[in-house]
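The chain below stands alone, shown as structure tokens; this is the form predicted on its own.
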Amino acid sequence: MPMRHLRHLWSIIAYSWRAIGPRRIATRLLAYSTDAAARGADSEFDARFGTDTTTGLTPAEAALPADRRRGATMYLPSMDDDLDAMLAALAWPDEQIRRATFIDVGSGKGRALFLAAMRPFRATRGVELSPVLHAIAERNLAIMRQHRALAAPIELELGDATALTVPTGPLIVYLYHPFREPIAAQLVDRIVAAVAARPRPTAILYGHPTLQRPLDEDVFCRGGLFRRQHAGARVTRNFRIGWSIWSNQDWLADVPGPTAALRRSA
């Protein structure tokens, strides 16, 4: 075996035992090894467009830095159907599609962002630490253009969750398990105190690899602004691969004022 798959291969074990625990390892091992579908992130985007976004980098691989890592999470890539399911459940209406911002916090390679590209938003925003992951996503995305595959503006920013600038008009944001609860309750926290100064459609949609615990519910429900709307799951062989979406829309119709009904679809 090439000496770099055996540092790819230990980096891959270090992470795993300090962020999934030997005790989960232990349990769940033989049950992901046995579910083809469940270790799968080939989806063929790369096949179809000759991108990189399949294979996994831990955080010591992606060059985050130091003070960052224990709080990072490992890049894996979505899969489309993951996305087109949440997407689906959310169901905004196609005009609120076009004036809504899709933003991916810990976009990573980029997949997500382009698949999401690929709809008529208004616009498409990748926010990424690494900037080993940032720089792929960069060629992938001149490799996409050359396709012409894209119908929304997108933009790439080597940049931190924690000091997200938040758009205006309606907003979707995307978060593929990228971080822990304190840099997850932080970026919550950004986005609550901008939709409350601003109030518009707003939604976070949250998926989770397999093995890794999830987010606990209440960093979502900080500031009191979203509630789960929706929650589904990609069902393999051994494994439920969750997600959740949690929308602003109840708090939006408590909004008070004359102005409410413009609120809500600013």
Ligand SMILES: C[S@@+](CC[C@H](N)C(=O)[O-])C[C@H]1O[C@@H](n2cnc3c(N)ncnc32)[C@H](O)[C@@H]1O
Given for the second form:
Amino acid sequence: MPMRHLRHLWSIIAYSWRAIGPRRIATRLLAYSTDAAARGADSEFDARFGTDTTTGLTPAEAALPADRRRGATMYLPSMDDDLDAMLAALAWPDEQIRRATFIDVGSGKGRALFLAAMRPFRATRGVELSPVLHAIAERNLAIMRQHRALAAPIELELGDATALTVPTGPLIVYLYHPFREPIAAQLVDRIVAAVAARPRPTAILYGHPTLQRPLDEDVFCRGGLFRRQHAGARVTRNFRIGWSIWSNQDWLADVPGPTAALRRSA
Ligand SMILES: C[S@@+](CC[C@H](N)C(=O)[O-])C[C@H]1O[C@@H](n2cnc3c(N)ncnc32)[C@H](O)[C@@H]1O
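Show the form predicted in complex with this ligand, please, because up to now only the form predicted on its own has appeared in this conversation.
The next block holds the full complex; its first chain is the one shown before.
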């Protein structure tokens, strides 16, 4: 086996040991290793566009800053169908999508962002902390542009989720389990502050992977703005891979001020 494969294997073992603990590795690894769909090793996107989005990278391989590695999850791409299912459940009308910004926080190599940008969003943005993944995403974006497959403008940003600049207008924030509670809580606080200052339809789409504990519901309910609007799951041979949608639809209905159209469309 070539040296770089051995190094990758070692990095995955060290990461999994820390992320899910030795007991879960022991009890779930067999189920996981015999379930290709659960591992999300879906390479159709790359086969179609010639991009590089499939191979996972641990926080160490992705050269995340040392003080952020522990709270971060490893890079794994979203399954195309999961994002489709979440956007379908959210069911925002096209007119609202055209006014909305989609942000993938922890955008990695860009796959989910590219999938979103195939829809007519006003803008799409990926925020990624890893310079290694950011550089790969930039190369992938150049390839996607050659295919002319994107309907929305895309911006790739090298930055930390806790410093997110929240744009104006309707907003969809996509999180494919990028980090654990402390970072997620800081991010939600930023979103809540921005949306409370300028009320508009906002949704957080959260997908979580197979073996790690999902983020606590309390994280999304901080500040009393978001409530769970939908939940779903992709069922594979041995797992249920869940997702949830947190929106401010109910909160917005009680806010004096926003137009009736805003309230209706949220
Ligand atoms: C599971 S991957 C998701 C990739 C992508 N969103 C997708 O769905 O295809 C999580 C990503 O979050 C990034 N990440 C971790 N901590 C971060 C932080 N504090 N700020 C921004 N990105 C972060 C990781 O480097 C990794 O690329």
